[in-house]
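The data below hold one chain only, encoded as structure tokens and taken in the form predicted on its own.
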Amino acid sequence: MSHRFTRRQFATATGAVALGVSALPAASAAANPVAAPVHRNFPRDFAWGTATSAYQIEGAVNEDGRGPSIWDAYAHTPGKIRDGSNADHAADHYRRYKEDIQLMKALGVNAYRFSIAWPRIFPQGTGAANPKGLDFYNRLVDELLANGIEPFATLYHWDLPQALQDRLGGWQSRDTAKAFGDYAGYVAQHLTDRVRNIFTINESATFIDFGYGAGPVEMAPGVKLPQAGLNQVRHHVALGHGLAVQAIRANGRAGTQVGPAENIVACVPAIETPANIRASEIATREMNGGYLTVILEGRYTDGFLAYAGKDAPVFTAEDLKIISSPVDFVGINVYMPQHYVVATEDASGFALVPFPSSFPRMESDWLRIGPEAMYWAPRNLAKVWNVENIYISENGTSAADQPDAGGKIHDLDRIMYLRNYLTQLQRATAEGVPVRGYFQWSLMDNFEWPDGYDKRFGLYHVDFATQKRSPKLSAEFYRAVVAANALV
């Protein structure tokens, strides 16, 4: 996951015990949810899934030829991770993936978004591929399909091979974008016989601003570039996306679907008047000018270039052509409204309304509660750029997740958050906004970037000392939503 700073039956109790998994209660009310009114339904064939990322759950960082990533180096640097931890073991998904797929099956989901660790495939970032690294993802994909779960792969969820950082300065170099395209082509050649949907890059805005800029929280690789350098990194990442799209088209099986997964800057009309709604559309285009806009339009907006001034990225017309290679869908990660917007009479057409100190937040203080973002983000994405296929590639929240005396976790705050956000998503789909699926972040607790293990986003609780997985009450809630394909 990340943030601005970072229908099948339940598994039987017998099967779950055999796997060492705590099953959801078979006799719970959610096992037979009340039929929802039609107006609460989601579209037929809607994809319901969960999402994870490789570095946050896999562990096994030194096994089967995997090379180091920038997050390995960063997490082992004293003072960088809040609780002093690292992801050397994380949730041990590398060994426990079959068990974890049974957790998905217990939820009834029909899709799973996971990321591929670039340094498992190319330990040095380029050069000879590591067959054992590919073997793991072959096993994972086959197990998912055997359980009726559609794999959605993400090529880059922030774990850049350390060798590319050392040799090239990471995304500061165009050569890293080229290396990413080569990696994407290799993965497409070997996996798209079974993996039909590929996300290229996850949340460019987050890892660029906080990994290479002076964001309020630091992330790997922990470089602080001047604005011109930061904008050039932004351009190289967009270029890497475009090269990956082209490589997937050239090397993947016919029919492979590809698109980005971006933490869209969600611009919400403060009051839903026609003028403010139009202002939110204008703001959506401008506030996403450094990544989504250039991908979907093949140009940087005049406002973006004027604001950058002498610090604007250096690029060519050919770069823009590559970056805007046609995509099949757009994934957006929606956690909160980044901005509330009102209309103005000046040339910009919009103004950003400041957040009051009393604005409600979840357990993570950065995560403002604004369910309406889940309506306006996809609605404006479709309206501004005529996007016909949208996935909510991430949505979820951390919670305190304190177990009761019996060890149960009644995470009502997470259920509140999900219910309200899904209500707004259902509003969007009912109005014809072309959202094709939703991936809840996250399947289970994991290594939460600079927060270490201090923040928990999972539907399943993980005891990192024993690696025991246990369902939270929110897992039962999500299972009921999936089973009904409707709000419950």
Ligand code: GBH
The other form holds:
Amino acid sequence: MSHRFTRRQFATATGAVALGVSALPAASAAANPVAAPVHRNFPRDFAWGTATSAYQIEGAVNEDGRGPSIWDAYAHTPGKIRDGSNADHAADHYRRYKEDIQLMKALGVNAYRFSIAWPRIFPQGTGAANPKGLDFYNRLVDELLANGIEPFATLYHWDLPQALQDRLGGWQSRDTAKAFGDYAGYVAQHLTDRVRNIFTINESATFIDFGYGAGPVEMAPGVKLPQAGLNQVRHHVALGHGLAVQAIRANGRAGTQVGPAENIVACVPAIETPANIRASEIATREMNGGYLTVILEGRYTDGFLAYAGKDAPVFTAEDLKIISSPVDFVGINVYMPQHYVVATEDASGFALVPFPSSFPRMESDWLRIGPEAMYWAPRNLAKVWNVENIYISENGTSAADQPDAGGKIHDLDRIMYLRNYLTQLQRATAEGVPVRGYFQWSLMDNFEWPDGYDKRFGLYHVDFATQKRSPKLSAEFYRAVVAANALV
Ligand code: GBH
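Now that you have shown the form predicted on its own, what about the form predicted together with the ligand?
So here's everything in the complex, that chain up top.
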């Protein structure tokens, strides 16, 4: 069955066919209480986009002088990726970027968040730049602009040059933060004539906890550090962010907008009473102590330092100044509520409520369904730190994505998820929370890290054998939202 009902099928379904009339009686607009929908609009000039990252879609890992990254090494280590795959070819975006920009065009989006592969630009992490690597992003950016799509570039979406891992132990070394700053400056010099918005680092919390810690999931480089080492890595990554901000200011076109893209620890009031709302604000500050708080305040909270104790990072006052270099916006990736919070009488002022085992989840085990996170995360970011420009740098879900006989994917669960999260985002913007744009994760199915190709997050289905892209029903949903600049 096609996803488009014919009039006749619709009439059959509603029993109206025998009557030969419309299924709905003509109602007087004035008398009918459902006759006047409230348009749930988003702000004028809202950026509607999709998001991807380099290693997850590009493929072409040996093309045009790209150096190896820690994800090449990791994915090629037997047993690390659930389906035994790697991203050598991924979605072949390196060659198909023009076609992929047409997919964006079909959605009607006006923005695109992609990431730049550091090992394409500096194959050894530092030293000589590889102009052919940069050329790919020049072509991509030019093609986006020619199609009326604003490029938002991310500098680091986890694909560290392997050379820095080998030489320095990756982010265990301060020198990696410094190398990241130099790379950021180089990119700023060459791309900010056309790229006006730059995200520094994607989800510090994720790649550090899973790449260097003992999290429930393992990611590259797959090093397991004790607490003190882990806190030092956190500090170096925050420092790398700050050095990148400074390098972009120094080398980029004046007016270039810069900020992080962090997986904010979304703290949602369990019940929206004034006391619990206050508790969720306190929790937001404490639970984001390692990244957002130090970036936005220039200090580690007393709670963070007390909790870390003897394992606290070693840092200088100068480091904190660099880390808190003023940003133009804050990007937050919002997938789920990390915590529901209630107020307490004790000194901390909040408690985290344990999740019941029956709490609903999407098709990925970790993906709890809590649309209110999409209201409270930006609302608390604005409330706690007076952030004036917020982007939702990612939001989306995997789904089972079973095709029907004609090959069409009716991903009603993804539509349900997106509609509910966007409803909460509209609640936020309608109240004046300064969210400037939203990037749906993801444009198309891609390499989902340790889950390989098992988990599909795209609005477009990708057949990885043929590289054919096909819109899922959710692509039509998203296109309708973007076209209306409102919930549909
Ligand atoms: C984002 O991470 C990434 O930025 C993106 O590259 C990725 O493709 C996308 O989301 C979908 O996953 O310890 O149980 O939480 C989202 C946050 C954090 C979700 C790590 C997966 C691992 C399992 N991710 N988490 S769990």
